[in-house]
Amino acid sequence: MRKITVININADKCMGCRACEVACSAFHASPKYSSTNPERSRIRVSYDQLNDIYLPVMGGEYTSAECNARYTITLNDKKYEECGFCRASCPSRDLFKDPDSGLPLRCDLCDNLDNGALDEPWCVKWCLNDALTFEEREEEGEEPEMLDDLEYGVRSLIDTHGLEKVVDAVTRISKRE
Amino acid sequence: MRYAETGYNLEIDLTRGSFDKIPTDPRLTELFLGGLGTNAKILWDRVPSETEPFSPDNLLIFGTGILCGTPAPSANRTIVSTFSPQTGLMAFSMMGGFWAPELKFAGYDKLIIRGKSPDLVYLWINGDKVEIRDASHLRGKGPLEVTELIKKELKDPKVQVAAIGLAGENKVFYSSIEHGRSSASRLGVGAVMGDKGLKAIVVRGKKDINVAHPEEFMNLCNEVLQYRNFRWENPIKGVPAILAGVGSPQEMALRDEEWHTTSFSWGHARTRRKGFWTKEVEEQWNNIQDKAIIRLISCYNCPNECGALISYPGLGTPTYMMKCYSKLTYVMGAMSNDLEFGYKIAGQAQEYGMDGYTNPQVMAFAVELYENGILTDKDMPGFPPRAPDGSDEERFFWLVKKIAHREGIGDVLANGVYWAARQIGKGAEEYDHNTTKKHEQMVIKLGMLNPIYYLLYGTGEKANITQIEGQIPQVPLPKDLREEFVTNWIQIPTGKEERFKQFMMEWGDEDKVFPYYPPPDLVCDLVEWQEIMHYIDDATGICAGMSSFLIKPPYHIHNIARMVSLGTGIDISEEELWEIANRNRTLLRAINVRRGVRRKDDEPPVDHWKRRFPDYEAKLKDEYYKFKGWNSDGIPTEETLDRLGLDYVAKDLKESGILGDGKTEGALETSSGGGSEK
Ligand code: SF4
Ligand code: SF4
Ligand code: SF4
């Protein structure tokens, strides 16, 4: 059995105040807590206030190229941002991207749960109007290897650059210091 | 490492077309904090008092709270200061929404702006990167229409845009600066922006803001939080529904408008409607209501959606955003039936950028002085008639398009009803009736004399009501709703918890009623208790809706001491706290009294209440200065100023000649008066 986490998203009560942003940034601050920017959360709100768009999104998994065509969706009268519902941190745009290093930003669930210590993850915490909330169920499979933060962005540096010239850099690196 | 805040300024200079990033001294974040409190520090150093609001040499000052941009919910606030050209004094309006976080992820704790420009430009500070830009082709646009204009120029959807309208390029004297569903919009901080030529300040910072114990910090925004959903579901009893909940205050979410209504006076502020709030009114607006709101929108990580996404088809204004009531502010002034006219009206005047409580007044009041023929035909050729229904509707779209063109009457008109007033004689000074300090206030009649309101409105240097009052019920709860009321009441000061649960508990029995009860000394309490947690949300930039305008808010003085203290990392105590911003509260006094505010400007409008008590009222006001330590003229002593570290200004003020050595104090009988009275 495979444990499933879903956080669904309301996206009809959202009203825009992105707590979601800065509990996910504060979260990931690192020692915790101890800084908040919301441009390093990994739950975004595309919003488009005249428009009534409002439409919170977790990054996902990270793509060295973009697709083939980017889409626009149009749903109940509003046509939303290009690409506006996909959750990659893709080269096509700034989303989902740490804003230093360059390197990928994706929902890691808050770390899991914080080993525990969390029941449930930020941003759905301190979304007090419920447009996020959360659920936990099981499913018949094998659990998935999880990648953690830094192998993932160790792999999104190897798909730009090569093994090689990652491990280059790295070798050199290490002898400097 | 700075914590809480950035530790820079950036200074703008249009004439030069400069701009510098300048390191802040630590040692005035813990006398003063931000916003506020170091504004108000910047304009008593740097702009000598003789300084005209339409000088280039008045400073517009954006200052963020202390805690913007930290995870404090709700601390959002940009607090505007600048010289108001329609009082002269000390303009204190403030914003919501995401502009002041914003700044601060760019790294920047205030934006400061001197000079003038020749030609309009907008300001686009992403992080550390400054332009100047050209904003000509965005001439005569709104707030709104500039935003989206700019977002697309800019390719950057999250920008966020603080900008004015047409009002402001036309120094209309109470002009805004509008940023979405907020603005800045009291005592013409819009027009001193158009002034400068800055149609726009848009913001785009991506850097961290740091926290000196995060924990505990976080901790303690869970505490406020949860104390706020307790808040959230269970509304204070006995006192109106706007007034129970959480929120600054609930107007978009809440159809109930039986208090407004019927509490406050249409037209002029001259006419009470106490029967309109009927069934069948009820139906119409709720329908009108629930058509106009598609959603509720909050500001910055802050749970309270007391804004609202304005639209539906008809309304004949593209979909605008609201909060507050100035859905009804205009329907009141014009005697209008009809709530779909105030969010038409609303709609126009915010793209004109027009402060939504000041306007219906300048419009009523010309309404009036038409109607008694002091303004004629002549001067206002083509004013619609009045409507069969006792209307003035389409009288007001008349003139919110005159005024905010300066175009005829509207030209003199939009120097607001004192000074307007004063330009169209004739005996129109007579109508000027609900002005405080030459600004207009709420539309409120009351029978008998408030003492505690008698000294919010008379001496608060906001001139603005709402952000002076707050804390307890604005009239005595029913006797069998107190017992609950005092219990568990957290918010009150250390010390003061059996003297305001006693006053709660006897106050409406029978002698313990308005004016003489409250006692004197204790009106000054409750009257400082008041304003002091207002002094310090606008140092830490919480919004009022989540604090000092509330009655048993979520944040209060223990804990707001508490998250100062763990995220600037400066132990700063409750006593502490209070001491900053009884030194920010006086600083903004002294700063007006060398503008020349003295004891007979510290009035209420003449008619708030028509059971007024002069002999008494100078009491109060005496025991009111002597518990502030100012002297009898309302000047903060030497000995007051010392006491709080502004022994600099004590020296200003006696070399001005406005504090005397001790032995003329309270003597002085000087002109009032601001910068702009020439
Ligand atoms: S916290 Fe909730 S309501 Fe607020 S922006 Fe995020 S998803 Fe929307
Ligand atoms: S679940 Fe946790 S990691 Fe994922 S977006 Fe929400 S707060 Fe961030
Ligand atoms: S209470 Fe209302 S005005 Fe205040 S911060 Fe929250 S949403 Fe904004």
Given for the second form:
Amino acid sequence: MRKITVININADKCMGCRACEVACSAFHASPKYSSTNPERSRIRVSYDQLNDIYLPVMGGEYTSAECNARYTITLNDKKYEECGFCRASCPSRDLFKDPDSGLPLRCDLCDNLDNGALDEPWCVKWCLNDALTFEEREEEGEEPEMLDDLEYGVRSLIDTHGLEKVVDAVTRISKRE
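Switching from the form predicted together with its partner chain: structure of the form predicted on its own?
Shown next is a single chain and nothing more.
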């Protein structure tokens, strides 16, 4: 059995206050809670003006490939572009990338609930309309291997610049230390 933790999104309840973005960015500030910058948030609230709907989306896995398919999804007679539902950090858009380093950001469930200090992620805790809910459950199967933030960032650097350039840079930096 493996433990599954997820944040469920009910877009019908989202009013676009962006409290989730602010709370997430405060948790991930360095040092924690010292500042807020929604550009560093692992959750973003998109607004579709045509259909008058707010859609919270959490940062997912990094991909070096641009999406070559642009689909329109219809829900309850409203049309949405596929990118609005996408969680990936990709070359097609600037969402889920750190504004300073350009490295990808992904939801980490507040560092896996901050080693027991939190009972739910900050975005869920501060959601004013209960559009975000936290769920823990057990399922059969093995735990998937997850890259930590360092490995995740290095992977994106290798995909962007190539392994040789990254190794050369690390070698140069290590000689300065």
